[in-house]
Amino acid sequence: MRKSFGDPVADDLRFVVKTVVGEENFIDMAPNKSNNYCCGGGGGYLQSGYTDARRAYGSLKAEQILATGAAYCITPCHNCHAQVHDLSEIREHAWQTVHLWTIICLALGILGENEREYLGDDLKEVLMYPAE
């Protein structure tokens, strides 16, 4: 999708994240966009069981999200989820990583108590509703 469908849709996504974490909290890579970097788990790499090979490939990703200092790394798909979780749990957990669909669902207040597996501490209750 990065490639093909280019900038406009990467504006578009940058518009939802800002949108459900505010713009003073989101921090976006460089480089970004189309030209942003494979995380490198994508295309069956994830399962191929290359598990050194995919997690070499990925260090370039995991260079690019450190240096953005953020806490959190907000993924659009399941694969990228994993390779960039997988990422993050080798490096100690330098960053939290976050599907974009739980951060939407959270900003609404509609996320489950057993959706917030990979939310951190500072997240976790968060909009959190006892139970009734």
Contents of the next structure:
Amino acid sequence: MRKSFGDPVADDLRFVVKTVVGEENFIDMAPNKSNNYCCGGGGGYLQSGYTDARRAYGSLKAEQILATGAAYCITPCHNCHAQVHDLSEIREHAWQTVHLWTIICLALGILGENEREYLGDDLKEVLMYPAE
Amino acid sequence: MGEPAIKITGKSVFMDKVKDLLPEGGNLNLCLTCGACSSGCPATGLEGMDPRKFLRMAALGMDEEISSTPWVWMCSMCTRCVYVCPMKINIPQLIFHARKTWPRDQRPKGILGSCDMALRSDTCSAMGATEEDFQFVVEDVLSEYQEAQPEFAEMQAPLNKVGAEFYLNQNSREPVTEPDEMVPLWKILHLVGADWTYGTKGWAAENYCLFLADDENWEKIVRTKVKAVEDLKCKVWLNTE
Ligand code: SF4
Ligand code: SF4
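Given the form predicted on its own, state the structure of the form predicted in complex with the partner chain.
All chains and molecules follow, beginning with the one already shown.
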């Protein structure tokens, strides 16, 4: 976002997320968009072997997520997903981390049983496809 | 006169070299020492380092410290420091070049291994998945879903479809460790009627040679992927990474 397409794409993504989860269910973090903090999954971090440093780096992101009080954090990129998921796991699973494609398909009512790995118990059975 | 607090050589060979490489010299001489970079850098404090300190040390010619601190691998290259810097100083580029001062075989093993693995085949997969592996997984998962989910009986996950609008790549983690995670994306593409394809060559989205600061092999991997997209005559290269 910050490095390539900038805030217009950050706004596009917010449009998508608000459309699928409902405006009232979307909570932005602070700071956000181009001013946001990196989660620490990128730049080779996940493979670097510096696990403690990576988690310390990510604590800023974890605090941001916790401050929203949201039950789900949506990550559009693969490295972010792995890192944000790990940050939650080491905090007694403080939030669910889902790919953007998961939440879009859930909202469309086309998310099958095997595609729900990262949903929490509250959504595991919701809008199951195909319907029983 | 008191003793100088730190020993400085006065001139940084390293920083001068990096300045020559960057447009506008990366503005590396323009620091106001305001600290905006460090206050918003998630890597501040790790290894007793922060971006302003790193830049000051480089400017003071502390080249040995700059090229030996493991902190260069703890910066994620996120560029937030550049974004908030009033002088737009390119600190991550300085850090990237400091990574390059490490002998290749002493750089972090995980990144090194992932780069080397990707160089072994045209798939560019850092997890070593071959063309055949990828094709098998995609076809296997697709047929399973076509059968189990009636609305998607016609869904396709094309491989090597010449002339498709979009060439889609995929992080190795999905085909290798959680293939079901590929499906929601296929469904979305199917519903919107996108004309897309995977390629058995160049499909892996990751590029650890970039993170390794191994320019030659970073470029080699990008060229392999570009060739795969061009050989299939696709118009858009969709990177999911
Ligand atoms: S934000 Fe820019 S000017 Fe301020 S200390 Fe950092 S590099 Fe120097
Ligand atoms: S690019 Fe590196 S130094 Fe700059 S803010 Fe990000 S982690 Fe910190």
